[in-house]
Amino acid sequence: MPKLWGGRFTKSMSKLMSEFNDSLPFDKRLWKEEIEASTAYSAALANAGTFTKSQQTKVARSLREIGKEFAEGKFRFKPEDEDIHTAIERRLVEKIGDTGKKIHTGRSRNEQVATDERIFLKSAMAEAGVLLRALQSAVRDLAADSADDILPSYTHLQQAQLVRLGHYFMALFFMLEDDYRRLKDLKVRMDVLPLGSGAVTGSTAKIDRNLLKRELGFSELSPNSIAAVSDRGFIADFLFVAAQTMIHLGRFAEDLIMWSSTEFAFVELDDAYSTGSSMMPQKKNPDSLELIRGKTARSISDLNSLLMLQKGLPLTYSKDLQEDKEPMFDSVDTLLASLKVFTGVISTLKVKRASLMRNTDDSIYATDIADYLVEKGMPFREAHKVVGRLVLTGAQTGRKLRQFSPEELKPISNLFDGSYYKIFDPNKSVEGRDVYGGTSSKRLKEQLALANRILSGRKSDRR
């Protein structure tokens, strides 16, 4: 069979040509919602009498018969098949001949792969919000698990304030809420169905495209033909989401990573989670985190890629959009395994309790100390610099702030009493904390709470 679009040509494309052109090496594995679309189409053209009813019913079925073949793996491609939608349709056409060739009546791949590309999308989309609720309810258990368990928090790499690890865990959780709701808006922005836009301008076709948008499943169709077919700002948002999401997963894998190590002691990955070097037998490498925090770049450059690839691109289509799939694919791919994989690493994870306030400085009390004069009647700034003073001298002498007499005391300010030495307790000092999303034992309450109704389908009021 010759290329569909052969007629006016004279001779053929040269090989090396052909192999430039051709997507299907990639393209090929939206066998399924190429055969779910084609197959919607022919309804809308027995509709406006382009197929008879018997005509239509034996496309349907031969159709059905090629998505089988592609299921169980006998679909065999043959040279002249440029694209999925030319590899269907020529097959289409060897199983009932010239009725085949109706079905391309009115359309265009311009349209085929925009369909093809939201329908793909659409299903992805519908498996990552199912695995980011995995990943969240894994992190909900470890957050309620590690509720009691106290840690230093950083900011700049350097110990700030006390927290407890249940609320670290749960800024995960609302990080990848965040996420979901991305992906949750943008599943309604995307259900929009491009098919019946033809290469351009339309389809002379006299289809019916509210049968179309009800046969496959959409909300709303395609307002403008020229939008429709070479816009692609829907893969590009789809791509923004699975990078933040990718960016999040990222973040906590370093910390985790940290964690890890000799040095912290925090945490310890399951064996399953973990690999060993090839020299050094003690090695218990966290790879999976560093995968993801690798593979993160990874979900970058492909939405940089498909911005780039938009960049100064004259409307309506052009070639270059055959590049679009590519970055698609691996940024669905890139997401999902990394959503499983880091739901695995959270499920197994063993907190080493001990090791969580080992290396805690007394100078992590600081604030503690500033609010304590507050407490007193100093303004906040005058305690900031009572409170600095006091931890250099530490420094500078060698000693725990918790170790200054009360003699000592009184010169820095003589609002010091001995009430000063119960303010190194650490429960008392994430207690402190009691305000809407704090890390006080009651305010983690809430965030579980509002963590079960979230992941329960119920309204989760965040005040």
Given for the second form:
Amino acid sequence: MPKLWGGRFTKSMSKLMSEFNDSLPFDKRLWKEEIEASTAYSAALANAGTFTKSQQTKVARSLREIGKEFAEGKFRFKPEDEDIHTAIERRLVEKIGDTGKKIHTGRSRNEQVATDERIFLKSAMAEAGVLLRALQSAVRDLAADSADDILPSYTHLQQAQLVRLGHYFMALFFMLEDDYRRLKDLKVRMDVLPLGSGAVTGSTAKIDRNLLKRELGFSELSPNSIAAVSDRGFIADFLFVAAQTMIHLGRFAEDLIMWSSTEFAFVELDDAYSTGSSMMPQKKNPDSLELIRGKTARSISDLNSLLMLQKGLPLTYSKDLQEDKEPMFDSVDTLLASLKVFTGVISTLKVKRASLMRNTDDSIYATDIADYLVEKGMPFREAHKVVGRLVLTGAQTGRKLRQFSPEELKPISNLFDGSYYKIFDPNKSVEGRDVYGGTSSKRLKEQLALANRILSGRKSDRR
Ligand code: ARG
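Show the form predicted together with arginine (ARG), please, the one above being the form predicted on its own.
Time for the whole complex; same chain goes first.
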């Protein structure tokens, strides 16, 4: 089968090479972007005099019809179609003959692919933004519902200090807010149109690139043709944002997986997001979250693939770059699906309020005891040591910290008095953390109010 570029060849490509070379099996997904870009390009060519007005109308109509064939699953691929760019051009020529053959005037697939990818990522990012907001809103609701619940926080997976559950969930909200901001920042770099760059050095057609920019809704033109066809930093940029978002989801997934175990029993996943065991009838497994945690690996690998692909690659375009699409698609699919599922998990999550404090040891008040001594005038480092001894004695004698008698406490420090026993109050403990960003109810309310402003699109007055 003749290739679009077959002129200087005397033999045809081996079947083996052809299969190896074709990107159509995966880049056919870019049909919509390719048609959009080609239609805009035909308008620029008409403006440059390559097409007459009526020829361009015909080209645009045919491209629309080709789009319809794709949308309805009726587009017939031919063995000579290497990729989505050649397939659509081939079909255009098939439909309108010689006029169609002019569409590639001054144009190269090197710029087409970079253009299609940017159009694709712009819309994927918009979708990711909407899904992120939906997840943030579910997280905000859960945080508001659990504002009064108190549970241990962990560092090193050891009980650390008491915290409001709502405060914990707002951590997810604000980590996702960072992801949202990254996406927003990235949009500026993504919104640059390569079309007009030709193969390497710029198009020979007298096209108006500003017209292309307007037609395709970009905010800037690539200022250098070599950078435009060579660089895939914009994809790596997206893959990083996706991987970091997945890492955030994966870490919270891990906590919720642990928390849904019998040992923690802090939460229960809804049946709709759990699976059973084929053998053990009692099992209700948090597979939704395990998959999100697992898929984080793919997402990180996709980013790694894209970085490795570019490493040491000579300028400008080499076929290596064809390998950029699968990690890009995979990462988009993984992110969008994970955001949807995580939102489902969060919006149906049941908090098991009664067991949140079940396994909390008095030693979780150790910092509060040290703070108590500090308030009475002891330097913190000394207080830390005193409470350390108290905790050790408790552990050695198998007693809770609140079980120490005043007679036992006095020799440890004469600053201890009857108010010692008031320390062991969960509410008092969390209310003590009343700094901006802390876990007191006032500070949690501030976070929830800020979240509401962010979600309603109002100016966020973060301090
Ligand atoms: N299928 C190719 C890709 O995905 C399109 C660009 C081909 N360019 C070329 N000079 N052979 O990268």
